[in-house]
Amino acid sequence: MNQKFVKIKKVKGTLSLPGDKSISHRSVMLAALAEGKSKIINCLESDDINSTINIFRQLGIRITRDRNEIIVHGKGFQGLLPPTQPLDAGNSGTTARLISGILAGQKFPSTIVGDESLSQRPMKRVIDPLKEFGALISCSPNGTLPINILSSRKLKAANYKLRVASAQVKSALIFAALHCEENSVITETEITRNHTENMLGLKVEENKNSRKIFVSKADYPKASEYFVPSDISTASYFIVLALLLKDSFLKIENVSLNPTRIGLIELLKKMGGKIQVENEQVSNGEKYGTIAIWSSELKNIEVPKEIIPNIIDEIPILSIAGIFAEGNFSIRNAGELRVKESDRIEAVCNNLKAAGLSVKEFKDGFEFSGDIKNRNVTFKSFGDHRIALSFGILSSVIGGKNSVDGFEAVSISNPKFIEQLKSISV
């Protein structure tokens, strides 16, 4: 689908935005494993999640969805039921990694697939340190899907180290921790998304260097109800786009603010951002709030290295913002972009070119300068979410006939995007 947009003088007003795809994951997840029924409130209905809802109800779990609640009836330890075919985990890479820890701790085979793009993503950094808890478990020769898990020996606790910054990875290992009598540690050295060791209540201990996590079958999941806060990667998009449009001025509802999670909003600040965090409030371990923009002056400055894991998903839409701010701008140590839906890197870079910005591409990150001298442009979102998201936003801000093809990738996390932005356009 090619998606037209048109120039946005100002947004103003209230937008209260689907749910975090990672908390809805996770949530469903839990609620799955825990015994009997849990409520999950505000779980994002998107292509990514129902492929979650969707493997789990193949695992023998029955999920229904009642506009924004979603009711799960979980089975218990070692309760979910043998497939009778390959887990289709679609786009989600959050999904076919997380899983893979939860069906190596289960007592039957089972494989997990996905679609074109997911089959080409790295799962090796998941089958790996998964084998260090004794999981039966290999995926093809060039480390990608599918995943194959044999029906497992006995779990065995384990102390592991990521040598991956991967908050995916950390979960997996989590998740098969869970079914190990003794304490496993998990350590990272840096900081990654928290939401799965918040929602189970571990036991952390932080130090300057590392991060260690003690999970064990103790800590298994129980029935509960889940809130889940609005999703600050997709709050993201709307938050630059009041930040760039003068005359603006734009509050978000109930978004997550998991300290793993707020750096983007950090650094827009450190560059100038009038942003304001409103009526902080906790539910499951989350920290949520109401989050005010206004339009502002930003300058590019330097990105911090430590920061880049926690703002990975946002760097294409912090990139927009950069065309826009004084100075050149410049990301480095972001070589995970390349192993995301699309190779992101390059994507940014060749819808940059497109607009006339002079634009120098690293194996790790970009550069880029100039003015857009091109306004006619049908920017490609090469089936990325992200992409299209973030060059949606480029064409509302400078106008001309501009349009992204392949705006249908949006459906993974966002469906409703347009009909956001246009409620808040004037």
The other form holds:
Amino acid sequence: MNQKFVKIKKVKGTLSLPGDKSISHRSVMLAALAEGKSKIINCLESDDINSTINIFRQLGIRITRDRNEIIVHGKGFQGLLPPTQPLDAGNSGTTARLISGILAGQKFPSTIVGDESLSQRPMKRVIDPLKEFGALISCSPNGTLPINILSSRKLKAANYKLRVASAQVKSALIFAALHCEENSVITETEITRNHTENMLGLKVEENKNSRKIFVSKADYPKASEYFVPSDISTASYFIVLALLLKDSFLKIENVSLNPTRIGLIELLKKMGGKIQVENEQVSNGEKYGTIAIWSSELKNIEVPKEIIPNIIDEIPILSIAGIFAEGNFSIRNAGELRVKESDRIEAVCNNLKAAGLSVKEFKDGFEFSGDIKNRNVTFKSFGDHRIALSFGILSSVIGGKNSVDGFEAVSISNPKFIEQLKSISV
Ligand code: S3P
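Output the form predicted in complex with shikimate-3-phosphate next; the form predicted on its own has already been displayed.
All chains and molecules follow, beginning with the one already shown.
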């Protein structure tokens, strides 16, 4: 679907956005594993979350939805039923990778498949460490889906140091370790999002160089009520829009403020962005609050390496802010962008070139300079929601006759983006 955009002069008002994607996935998973009825309030309604819900339904879990509230009737330890068909994770890396850790601990064989994009993404990063926990698991010879979990071997606790900075891999291992009597220790040297350990209340030891997570069957989840704060990644598009448009002021309520997710806000503030956090609260170990944003003059700054895992999903929209900031934009140490829902380095570079910027592409990032020269561009989404949303924002800022092809990809994380955009446009 080709989505046209008109220039937005300014934005004003207050937005309430859908639930955080990472926390929604995990709430459904923890609730399905627990024994009894759990309630999830403000659960994201999107294609990715439907992939997770549908898989648990195939595994015998009753899940009902009433608007943005979900009831999950979990079956407790070893309560999942063998699926009769391959489990389809759709476009969702979080679903495929996290569920592989859960399935590795079950007493039945299973297969995970996905759509064309997910079928090209690396899965060995989760297969190899799961084998160290004793899992009988394999993927295709080129390291991609389908993932096959072969049989009912009992998992054994392990000490594992993560080789890729990935919350998805870390979480898969935590799920596997929940199926072992003994303690496992999972160590990360680069800080990735910590929702899984937060929501399970795991013991974590942290020093300057690493974080150690301790987990065993004693930490197995119990039925609970979850409140999912709004998604900071979804908010990031509106934050950048409000910063870039003159005379704008926007408030976004109940947004997740987990410290492992707010890197973009910290960076934008350093770039000169007027952003204020108000009314901070905590639920299920997760911080949230209101974000207030005022139009600002930005300047590009160096992006530190350590912050990359924290802003990994926001780099496309950060680069849109970078176009209008003083100085040249540069991002490096971000090779992981090449294995997301699309190759996000290639996707951003192609679209920026189409708008007339001078772009240099690297294996692990990109740089650009110059101004927008073309205001009649059909940007491409590359089938990737974050690319579609980022270039939807750019189109709304620059006006002209811009559009985004393949805009339907936004249904992965925020199907109501256009309505939300209209509601704040003046
Ligand atoms: C996610 C972790 C990140 C992120 C993805 C969601 C999660 O991926 O890019 O959108 O929910 O754990 P990696 O952990 O693979 O970097």
